[in-house]
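Below you'll find only one chain, the form predicted alone, shown as C-alpha cells.
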Amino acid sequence: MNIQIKNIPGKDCACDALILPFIEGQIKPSKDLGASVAALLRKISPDEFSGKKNEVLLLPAPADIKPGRLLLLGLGEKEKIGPEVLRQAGGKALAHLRTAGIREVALSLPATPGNDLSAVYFIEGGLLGLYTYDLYKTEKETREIRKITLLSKPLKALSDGIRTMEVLASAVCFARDLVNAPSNTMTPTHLAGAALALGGKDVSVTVLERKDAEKLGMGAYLSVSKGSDEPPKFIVLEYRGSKKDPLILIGKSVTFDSGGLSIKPSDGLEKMKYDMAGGAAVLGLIRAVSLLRLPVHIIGILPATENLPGGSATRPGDVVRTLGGMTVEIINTDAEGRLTLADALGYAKRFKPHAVIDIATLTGACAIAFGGEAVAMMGNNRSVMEVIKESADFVNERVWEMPLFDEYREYLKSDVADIKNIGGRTGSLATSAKFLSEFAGDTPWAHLDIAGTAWTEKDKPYTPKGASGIGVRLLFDIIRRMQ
C-alpha cells in the first residue's frame, strides 16, 4: 500500500475518490473543497446521508474538482468520536471503496474531528478491514486500493504514526494468515518454519524437538502430541532490543485440536485449526517489534503440537510429570491447551522474566461467558493486569477480569496425582486459569483466554469473517506501556 501525505486542498487532489468524514447532523464541507461541493452537499437529504456512525454514501464529484468521486462518511455523535470510531470508519470506508472498484483514495482531514493523529487510527482500521484470505481460491480478488493520500501538513508525528500503524496492521494480517491456513499446511513444523523465517540480526529462534522436550521432562506438553504423526515443535524466539529482564509471551499453539480421545463433536470441528491463534499473535507481535526495532526485551514461547486420537494417544486417567516435577492426572484430553502451557510456564522461569503473559484459545466456557466481545483475564499480579486493562481499552481488544479464588484449587484436587487437568463444568473458565497459576508460581503472570474472540463468524468494520488476529495489537500496546 502506498500511503503519502500531501498538504494540498481536497479539490486539487487527483484521485478516484475523496473521503469526507462528517459528524452526525453537521454535513458541511471545509472551505478548501470549493463552492461546487458545498452546493452538492446542500442537495443531500437526511434520509440519504446524515452522518450516522459508519454510514457511507458514494457520489460523483463535481466536474470542477480533481477527485472523481466523493465518499461521504459518517462518524456519529461528536462526543463519542475517539480512536475506535475512527478505526471503524476507516475499515468501513476503504472496504466500501474497494468493492466499488476504487484504486486511489484521498482523505480530507480538515473535516476529521480530534487531533492531527486521528488519521493514524483511520488508516489502522482501513488496512485491517482490507484483509482477504484467498490463497486457495482459483479466482482471486483483483480489486484493490493501491494508494491513500492524507491531506495534511507533513507532521513528523503523523508520518511516524502511519509507519508504525502500517507495520502493526501487517503483523495482524500475518497472524490472521497463520490462523486461517488449513491444518494440513499449518502443522507444528510449518509453524516452526514461520518462526524461523522471523529470525535474523535482532531475533534468535530455537526449536526444541521431541527428544529435547523429553530430556527436559516436559511430560504434560508431550502427552498432547502422542496421538499425532506430526512431530511437536517447542518454539522459542527472543528479541533483545534492551538489556532489561525479558517480558515472556506464551502462545497456545495447538495447530489442530480434535479433543484427542475425549473427541469433540463434529459440528464446527473444521474451525479447530484456530487453536494456535495465541501462538500466531505472539509471532505477529515479534514481527512488528523487530521491524520497528523497539527498545524492549521479548521472549516468545510456542509449545506447538496437534491433538489427535491416534493409537498411541494419551488416555483419560493417565498421569504425566511436568517439567517442574508436578504430576498431573489427565481427566479430559480435550483440556490439552493447559497441559502445553504448564510446561511452557515452567520453561519460562529459566529466563528470570519480569513478567509472563500467556494468550490462548483455552476454554469453550470463555466463549459462552462473553461471546465474541471480550477476552477473559486472570492473573497473580495487579500491576501487570492493570496495564493490560489500559491497553485493552485503548486498542478495543477488551478484557474482563475473572476471579482466581483459592477455593478453585479444590476443584482440581486429584486422588492419584498432585493435580488434575480439569475441574468439571462448573467454574471451568476460572479453574483453567487456576490450573495454570500452579505453574506460574510467584512469577508475575497474567492469562488471556481468547477462545471467543480469535475467530469471528461475521464481517465487522475492520475484522473480516475468519481469524481476527486478536492479541497482536493488544500485546504491542502492553509492551509500549511497560518499556
Ligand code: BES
Second form
Amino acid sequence: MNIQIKNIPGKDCACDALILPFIEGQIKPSKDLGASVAALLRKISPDEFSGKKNEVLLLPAPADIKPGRLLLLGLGEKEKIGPEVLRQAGGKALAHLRTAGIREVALSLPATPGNDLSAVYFIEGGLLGLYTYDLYKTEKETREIRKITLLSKPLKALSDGIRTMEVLASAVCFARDLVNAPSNTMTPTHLAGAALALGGKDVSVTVLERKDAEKLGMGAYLSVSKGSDEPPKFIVLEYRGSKKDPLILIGKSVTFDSGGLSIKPSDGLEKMKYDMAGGAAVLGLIRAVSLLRLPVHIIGILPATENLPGGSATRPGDVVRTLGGMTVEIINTDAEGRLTLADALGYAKRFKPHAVIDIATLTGACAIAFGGEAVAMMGNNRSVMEVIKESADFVNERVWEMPLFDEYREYLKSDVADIKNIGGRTGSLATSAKFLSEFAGDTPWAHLDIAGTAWTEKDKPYTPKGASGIGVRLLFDIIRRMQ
Ligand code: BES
Ligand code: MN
Ligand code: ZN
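Could the form predicted together with the ligand be shown next, to go alongside the form predicted alone?
Entire complex below, previous chain first.
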C-alpha cells in the first residue's frame, strides 16, 4: 500500500473516496470542504448518520469537488476518542471501502489537540483490518486499496510514525500468516525455515536438532515430540542492536496439539494449529525490531514440536528430566506446552537475561476465564509486569494479572518425581504458571497466556476472524518502554 502525506484541502484531492470523520452529533463540515459538501451534509438526517462509533455512510460526492465519493465515519463521543477508537475507525472504514471497490482513498483527519499522530493509529487499524488469508483459495480477493493520502502538514513525526506502523502492521500480518497456515505445512521444520529467513546482518538464527537437545538434556521438551514423525526444532534467534543484557522472549511453538495420548476431543481440534501463536508473535516481533533497527538486544526462543499420539509417544505416568535437572512426572500429555517452556526457560539462563517473557497458548482455562478479551499474566517480577500492563493498555492487547500463590505449589506435588505437569482441574490457569515459575527460578520473568486471544471466531474492527497476531504489537511496545 502506498501511503502519502499531502497538504491540500480535501476537496482538491483526486481520489475515489475521501474519508470524513465526525464526532457523534456534530455532523458539521470543516470550512475547507466548500459549500457543496456543507449543503450535502445538512441534508443528512440523524437516522442516516449520526457519527456513532464505527458508523459509516458512503455517498457520491458533489460534482464540483475532486473526490469521487465521501465516506462519513463516526468516531463516537468526543471524550472517548483516543488511539483505540482511531484504530477501530481505520479498520472499519478501509474494510468498508475495499468492499465497495474503492482503490484510492484520502483521509481528512483533523489532528486532535496535542496529538498530531491520530492518523498513525487510523492507519494501524486500517492495515490490520485489511488482512486476508487466501493462500489456499483458487479465487483470490482482487479488490484492493492501493493508495491512502493523508491530508496534513508534512510533519516529520507523522511520516516517521507511519513508517514504523507500516513495519509493525506487516509484522502482525506475517505472524497471522504463520498461525493461519495449516499444520501440514506449518511443521517445526517449516517454522524453523521462517525463522532462518529472518536471519541476516543483525539477526543470527540457530536451530538445535533433536540430537543437540538430547545432549543438552532437554528431556521435557523432547518428550512432547516423541509421538510425531516430524523432527522437533529448537529455534534460537538473536537480534543484537545494543550491548546490554538481552531481553529473552520465549514463544510456545507446538505446531499441532492433538493432546498426545491424553488425546483431545475431535470437536474443534482443527484449531489446535494455532498452538504456535506464541512463537509466531516472537518471530513477528523480531522481524519488526530488526527492520527498524531498534537499539535493543533481544533473544527469541521457539521450542518447536508437534504433539501427536504415535507409537513412541510419551505415556501418562512417564518421568522425564529437564535441562535444569528437575524431574517431571507427566500426568497428562496434553499439558505439553509447559514441558516445552520448562526447557526453554532452562536454556534461557545461559544468556544472563535482564528479563524473560514467555508467550503461550497455554491453557483452555485462560479462554474460559477471559473469553477473547484478555491475556492472562503471571510472573515473579513487579516491575516487568508493570511495563507489560502499561503497554497492554496502550496497544489494547489487554492483560489481566492472576496470582502465583505459594499454595499452588502443593497442587503440583508428585509421588515419584520433583513435580508433576498438571495440578488438577481447579486453579489450572494459575498452576500452569506456577509450574513454569519453578523453571524461571529467580530470573525476572513474566508469563502471558494467549489461549483465549490468539484466535478469533468472528471479525473484530481491525482483526478479521482467524489468527489475531496477538503479542506482536504488545511485545513491540514493551521493548520500546524497556529500551
Ligand atoms: N494448547 C492447549 C491450550 C489451549 C486450549 C489453547 C484451547 C487454545 C485453546 C494446551 O496444550 C492444553 O491442552 N492445555 C490443557 C491443560 C490441561 C491438560 C491441564 C487444557 O487447558 O485443557
Ligand atoms: Mn495441550
Ligand atoms: Zn498446547
